[in-house]
Amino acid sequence: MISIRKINFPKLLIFSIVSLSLIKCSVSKSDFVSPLGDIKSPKDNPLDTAKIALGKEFFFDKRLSLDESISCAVCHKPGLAFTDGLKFSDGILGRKSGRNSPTLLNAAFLPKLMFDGEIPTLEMQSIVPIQDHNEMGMDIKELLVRLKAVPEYQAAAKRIFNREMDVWVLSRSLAAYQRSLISDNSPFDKFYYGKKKMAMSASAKRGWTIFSEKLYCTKCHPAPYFTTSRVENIGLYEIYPDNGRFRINNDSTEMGKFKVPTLRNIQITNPYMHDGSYESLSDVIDHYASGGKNHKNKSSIIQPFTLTKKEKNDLIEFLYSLTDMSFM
């Protein structure tokens, strides 16, 4: 668990009480052990509150984009579980991102990041959207000139990292902030891990049984993370407009494969799929019930099934039970 100590921040880095709650929803619950386990930080970037605070400043700073119109928070809004509710996110100069924005909650526990399932660390991931042509479109060298002109950033870099404002400071701070965004206190967590029988409705409990026993959902979405972080082709298309992981290795067996997303907080992270092609959970369930489209790389896990209307409603109620609003 993260230990939160009282630290006197300069004015730029002061958190509100609400923002501090983002660091670890369960910190104050001495009787609660997170099912997610301890946050493991890289040896070269140990987590501390000053670093998280600086990362938060960068995260909400539109100066990180070419035309100063886009911050990380534009595509990852805290109130939407750090997604944005759009099929494709807004970028600079009226451009659109190439894929749907995934939640950042619990990214600390993911072994691979982005839908290609290729980037291994949050430190590396943090500068990808900054340089993306459609998202923030910024040249890193030009960005550093811009950030070095901010006295508070220069001072924070010296105080926290003992170095000038540079890519190391930017990437380590952004990674630290993202690593602090934990969601582990949903009704399901209280019921399944906290042994509180009344935390979930009877409908949600039936839905959990359907999810974990009747269907194959846990093969890709096992608790507690509700993702395997593997890349899979789920038969979303017969011909994929976006070839997925294929673009990394040019391997035809990886065409149409995308990293399995977490289902935590899925109630508020629509639209769904890598391209936001489904607006509702009902649509998503219908896709899997149909067995998906025919594609040579479609996972053998994806098989058609039948649910009654009541079973489908119960399954959706279970998925709603994975919503944890305490991160707000």
Ligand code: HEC
Second form
Amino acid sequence: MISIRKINFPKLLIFSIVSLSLIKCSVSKSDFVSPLGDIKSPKDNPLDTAKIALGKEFFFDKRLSLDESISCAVCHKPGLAFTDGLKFSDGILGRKSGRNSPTLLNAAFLPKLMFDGEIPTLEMQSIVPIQDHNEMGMDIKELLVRLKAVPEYQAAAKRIFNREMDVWVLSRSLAAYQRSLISDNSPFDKFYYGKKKMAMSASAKRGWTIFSEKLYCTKCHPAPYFTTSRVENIGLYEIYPDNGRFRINNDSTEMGKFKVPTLRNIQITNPYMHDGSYESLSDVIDHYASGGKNHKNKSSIIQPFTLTKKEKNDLIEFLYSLTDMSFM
Ligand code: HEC
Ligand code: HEC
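Since we've got the form predicted alone here, give me the form predicted together with heme C too.
Let's see the whole complex now, leading with the same chain.
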């Protein structure tokens, strides 16, 4: 059933005690076929275990930030499905990120990254937080001087990439590590794809029917990824403090549009939305039930509805069934 298999990392590279070195390979021992399909890596960055292990080291290394206080993992904590439980994340020198930290699980399958839905690859994305003033605040040239001085990194760069420790090595390894973070083993997966009838409670099964048939949620959050990866305006505000994709292209029809987030592991990725404005799933459901605020770009799919207390509870139980304990 489990399509994820542990990779044996070279001893020297074992860094974190959190056993997250999980990668799903196309060569699977069991006959369970992941609903997510195969991981597609760019041609110039094929996945291999040594590269993933190096990327993991970088991911947990606070030396990647200006004052050596913040690693990627500070804002993307493995135990919280690679989020941080905060409305806005803590960056260097007491600064705050401008948005809520999203999960990195299954980011391998996203055609566009960030809430603006603009950055196309994990390789390109990895440099953004490092240079962001509020997040890691690091000049990339300075960072390379720092990383080149670490003998283990120089040696790994030579061994794995046959080159000096440089931005290529850093971005390729970080991307490879993140591509290995696959989540496809939730009760919903066992029930729906694994045909294990008992994997979900009766309440969660009723909730799935509400989610996928009674309401319109799957129009933007369809299985298996629970996102279309498109950008949408869901009427969160009449006037958005953060204009979303408009920031990228100054196109007023894109104002208030944000990339649809996956709902996998939603139980542990609160607070919700790009600005962490909703603390609970109950609040989120109330938002949709109200039909959202008036905004000229609001998706016409979002319409008011009513649910009984029991139905709302079932819907939340279903959302909980998307939690994959492999990562806890
Ligand atoms: C200070 C907190 C912070 C740090 C440090 C940080 N991130 Fe993030 N990360 C965020 C926030 C906030 C977003 C959402 C930004 C946006 O969409 O505008 C994000 C978005 C992402 C995304 C896009 C995910 C998606 O669904 O589109 C990836 C991938 C990512 N981060 C990887 C990393 C990596 C790799 C590092 C380390 C090099 C890192 N992050 C460091 C807070 C952080
Ligand atoms: C028109 C597309 C669309 C539809 C339909 C839709 N959503 Fe969403 N959903 C989004 C977008 C976009 C966001 C993020 C908005 C933001 O950050 O401002 C979101 C966010 C969420 C979040 C918070 C995710 C997170 O990580 O912060 C939950 C939970 C959620 N939706 C559940 C639902 C449910 C339940 C339904 C059905 C009642 C539904 N959605 C219908 C587009 C949609």
